[in-house]
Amino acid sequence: MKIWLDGGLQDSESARVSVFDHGLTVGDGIFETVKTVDGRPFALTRHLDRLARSARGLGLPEPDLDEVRRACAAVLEANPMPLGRLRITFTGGHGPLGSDRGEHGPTLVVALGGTPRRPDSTAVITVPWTRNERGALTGLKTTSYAENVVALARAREQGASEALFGNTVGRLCEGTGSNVFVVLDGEIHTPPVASGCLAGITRALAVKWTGATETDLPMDVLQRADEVFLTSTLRDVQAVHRVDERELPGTPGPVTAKAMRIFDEHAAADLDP
């Protein structure tokens, strides 16, 4: 397996990142996960636009888009696979071991998995645990993950591939690495940015493309709506057939089925929407 390190394709086994990496001491850095279908790359540019954005919002330096994008391909050309995961992690590189930054510049590292396609549908839970909307790190997507990590496990206890967050004021707002969508009355909901939730590169395309209203919702929604479903990048479109121990019957229903039929087909239709 090659992957890209700080400028040039390196075997997976023989390459190191330096144990005083500040992604590694800290957590302080950002990353994208792209999903590539036989060597090629999905709404990519749309991932490194939220990649430069969160950069900014970290403060670290401006990520050099063009290098970015070839080492996607180098990586892409040298690890042929149908379904993929393919990795961008941008760090503060070398540092101290306080919060202090040092001064060798950032560590950039491109790497690729494979992935099953997801199933039609799953099981969620919710968790005790709030989302900051006010957060210094809130609408970045960072490396600084280990909230989701504890809430996953929990999710993963429970027979559940994923967990939902409310935020501080006790609104829906997102999970672990999915947005979260639901149907009223045919119609199609999702919380807005101002939740506290990533804005999901998914969740702007299935807005775009379903019609979907961005609206403030309490986190009871989830035991009364019709239909619910989650996006992500690997996720794509997903019904949810359980919230914790409600079973939502017929699952998926006809306007995530819908929802689910539109996606793929603007999907297969532009690459890079």
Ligand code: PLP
Given for the second form:
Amino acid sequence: MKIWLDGGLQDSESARVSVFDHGLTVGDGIFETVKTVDGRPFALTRHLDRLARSARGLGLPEPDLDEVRRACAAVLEANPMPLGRLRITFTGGHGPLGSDRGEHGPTLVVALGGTPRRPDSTAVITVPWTRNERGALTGLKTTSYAENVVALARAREQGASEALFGNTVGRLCEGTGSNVFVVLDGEIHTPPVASGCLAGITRALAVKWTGATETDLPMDVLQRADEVFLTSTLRDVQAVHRVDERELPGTPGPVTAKAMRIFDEHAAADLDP
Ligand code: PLP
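Moving on from the form predicted alone, kindly provide the form predicted together with this ligand as a structure.
Let us now look at the entire complex, which starts with that chain.
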């Protein structure tokens, strides 16, 4: 596997970043996961915009987006794959222990992985931990994912593939790596970005293409919604057939099935929507 590091392609086996890279030691890094179809990235411009926003939010140097584009193209060309995921990681770089930030410029790594086929529907759990809708990192796609790792492990223990968080005022927020939508009386709703969720790219496209409304939702909406679905780069639109103990028979319901169809049609027609 060829990856991009230090301005060029390298073998993933021998590529090395410093053990003092601040992305590793203090989580001072940001990332994007981009779906690729037949060697072409989906919604790359939106991902690069968010990468730049996350860098600004974290106070990292501005990533050179032309280099990131070139890196993505080079990695895709070097590793042909029908369906894949580009992982763009950008950190503060390395410096001596105790330094505030890397002293050797930022680190950019672009790598490619496969995407396991995801089922059309999945089970989710809710977790008691909260997203902070007013935190310094709210809305930034940082590499500080430890809380998500813990929540996802709990989901897996319960036969689910995703864990959903509320925020500090008890509103529904998002999953560890996805946004959440509910259907009430035929209308689609999703929590607003102000709930503390990541401004998911799939979420934005699903809102645009299905006419979903951004609405503050209490956590218990999950116990009465007619349908529930998730969106993310790796899930696209995925129906939910169980929330905690509650089964949702007939999944995907008609509104979710239509949202899945609309999403697939638009996404196939435009790789950089
Ligand atoms: N929320 C979180 C915390 C995420 O990490 C992700 C994706 O990684 C999402 C939502 C979904 O965002 P996107 O649709 O851009 O993949």
